[in-house]
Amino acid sequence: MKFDLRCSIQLSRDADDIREEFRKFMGGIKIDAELEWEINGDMLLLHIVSTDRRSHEWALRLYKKLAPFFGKNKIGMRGIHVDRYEVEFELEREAIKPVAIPFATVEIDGKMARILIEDKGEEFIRQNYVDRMVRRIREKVEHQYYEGKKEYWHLIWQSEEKEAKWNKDPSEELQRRGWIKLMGKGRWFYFPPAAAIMRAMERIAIENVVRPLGFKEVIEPMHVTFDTWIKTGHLEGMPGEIYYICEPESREREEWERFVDLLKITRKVDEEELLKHLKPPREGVCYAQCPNIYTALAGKTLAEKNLPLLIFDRSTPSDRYEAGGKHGIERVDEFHRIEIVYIGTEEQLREIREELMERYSHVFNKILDLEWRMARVTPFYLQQAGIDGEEKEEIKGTIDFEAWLPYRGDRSKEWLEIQNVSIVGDKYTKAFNIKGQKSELWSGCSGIGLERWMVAFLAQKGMEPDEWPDGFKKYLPELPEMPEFL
């Protein structure tokens, strides 16, 4: 890598009086890089050239070595200016595409980028973003050859075939019976029937899965903080996924006056003068359990006899927006679930995965009675990082369990994602710091949607209570009667 730093330290007064000083202080000091510099009245003009350390940090250095030296001369120092940063590195591979970033110009000829970056303040090379910056380029090209690819999948078992009860879409049957109603953007009410269903796919997880194992419960808040989220990578990783949370500017009432006005005469939400009273978000709505519970933990270090650690949360709904990809209430925007997680050694979550495995294997077939199957999968990021899912004993990833939807036809291709066991190894201790007594931890979670269990065994064994299976009318006798509406 190349480093070429162009940049300005801003001083309290011309000090050309004191260069011939200056260069002779300058000649004690000893960096590892081309180093040319020239006071111009109050500016001290530098340049430096580096294939080692980052010019950035050298320039800093000197900044905190300069220091005593112009204190003693009293002249002040006004901080540092990138004038013109010129960053030369390699990638693994040629870029497909062209890449673009913020801050800078990108040219990238074979596999040589060259980012220029003009005209930037201290705090960019204080953060530290030109590091980041490189890393995104490299990121982005990496990403253009796997873009639009499937995650790899590999069928670990597979149920026997079993004969469906009847071939149509449960969502379209209860919403025809009247017991779920649509109330807005994939978000769904549950009457009592359809209610005691989910309720009971509750209880058969709570008692087959989550108890017997030693899960304790947690109950955390619905909003989540960007902060919470750049730790965990969501923020990048699907910020067009995410609902935001804005907090009104202010209580008072003459403040939303002029709205309130708008809203009685023309019974309609002025969006403009809405947008007038709210603060940028810095939060949004839940969209999967796991972070807000790593952020409880964060910083904590953890007694070797509570290891491993087990909770879960079923508490908190995960929104997320699906856009055109929503159907019935099993892709919506809105769905309710348990979020399971443990924290431990390596070993520990080996074993965890596999009683989860086993147990949610009596469930499907002793309770649910379900046609379903479990496969391996690794997104095909994770195999450009060097995780193959070859590799059989590979900890870490994701195991999938699916359940086939009989209205939807052919059993080679319409099987729907019910349940999933990851294991993402010290991913999340280290973004945030939860550390063991003694042992090095890693995490990992389970997500139970109840709402995905629901369709997988409605789709299956129908919408008649009675030819449900008997593992499952344990948890459910008999459905609750829908009120009568005049």
Given for the second form:
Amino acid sequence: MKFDLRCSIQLSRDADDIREEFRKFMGGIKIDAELEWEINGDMLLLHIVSTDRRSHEWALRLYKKLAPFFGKNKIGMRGIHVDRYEVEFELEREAIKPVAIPFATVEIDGKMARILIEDKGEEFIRQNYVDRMVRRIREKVEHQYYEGKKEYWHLIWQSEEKEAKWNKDPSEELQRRGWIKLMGKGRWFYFPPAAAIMRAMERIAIENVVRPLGFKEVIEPMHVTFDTWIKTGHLEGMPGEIYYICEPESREREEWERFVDLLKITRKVDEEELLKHLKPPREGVCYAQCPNIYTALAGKTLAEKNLPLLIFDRSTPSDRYEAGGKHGIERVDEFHRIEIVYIGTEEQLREIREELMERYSHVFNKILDLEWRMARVTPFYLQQAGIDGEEKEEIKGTIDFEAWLPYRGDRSKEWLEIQNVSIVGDKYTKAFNIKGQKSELWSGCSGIGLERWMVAFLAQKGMEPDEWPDGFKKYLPELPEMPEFL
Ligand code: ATP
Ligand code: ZN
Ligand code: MG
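After the form predicted alone, can we look at the form predicted in complex with adenosine-5'-triphosphate?
Shown next: the complete complex, the earlier chain at its head.
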């Protein structure tokens, strides 16, 4: 790598008179880079070319060393300005197409990348933006290679074929009966019979998986701060799927007077007026429950006797902007999940994963009687990182549980993910600084999608309670009646 930095330090007065003294002083300073300097009135100009340590680091070190010298001469230093910073580095692979990033122009020639940054303030080098810019360019080039490729999918188990009771879309039938009602984009209201089915799914999960394995319930807020999502990576991973939350500027009635006037007169919300009263969002609606759980544990050291820590949340729904992908109750913008989180040693997580797979299998085979399968999945970018899921011993990664949807047709391809089991290694315990008394901690989570369980079950078993499997009937002996609307 090559770092070629031209920067300037603003001085509090003209320093031409101390040039000779400065030359002597600089003669005694050792840096492992090419250094040129020039005093020009009240400016000290530096040119630092380095191939090892980054030039901006040298600039900051120099700045520190110069302070006493200028102090002695009663000259103040007023910060460093980046005039021109050129960084050259080699890529792993050639870029397929051009790459652009903020704050710099980027040129790529084969495997050589060059970025040019001009006219930036001191925070730019103090906050190490340059390092992250280089990393971002590498990431973007790597991404060009897996763009459009499917995630890795490897079947690990499949149930026998089961006869479907019908081949209709349960969401449509639920709607036809009036048991569910669409309440805006991808959000449903569940009337008593539909709510009872979903709660039965919840009881089945709690009584057969969550409680027997010793998971304890927590209740978390529905808002998630940006800080949390920056740590988990959600904000950079799926900024386009988040529902953002705005606080009002004020809760004083007078502040809202014009908004209310307009509303009362037009019976419509004046969006422009509304936006004037909102702060920019700093948080969003829960996307998955685990990030808030990690934030609650951030900075803590877990007692050895409490490992593995097993907790779950079912208090808050998850919201995701699914845009055009929505369908019925199976792909919605607001859904209900139980999410369990496990934190412990690698060995403990290996055991939990086994037990979870056993318990889930029991539910799908013996209670819901589904045609289902399990597959190891790895997003392509993780395969690059060497987590390819092929190795038997490797427990990092995700197992998806899928069910066949007869109404969609062909059982060779029409399957829906109904839940997953993930182990993320030390990614989150590191990001949130969660430590063990002695042990190194890993973590993982499993999201049980109640709408997905319900859809899979109804799609395979039909809508006639009499025909439902006995295992399920135990959890829902009778459906509450639907109110009659005249
Ligand atoms: P998909 O690939 O179907 O979009 P995902 O990979 O986004 O799923 P995860 O983030 O792994 O899903 O969430 C875990 C579980 O949450 C899923 O297995 C599913 O049960 C549920 N889930 C996710 N998105 C939705 C949705 N839009 N509607 C209903 N349930 C969902
Ligand atoms: Zn999670
Ligand atoms: Mg998704």
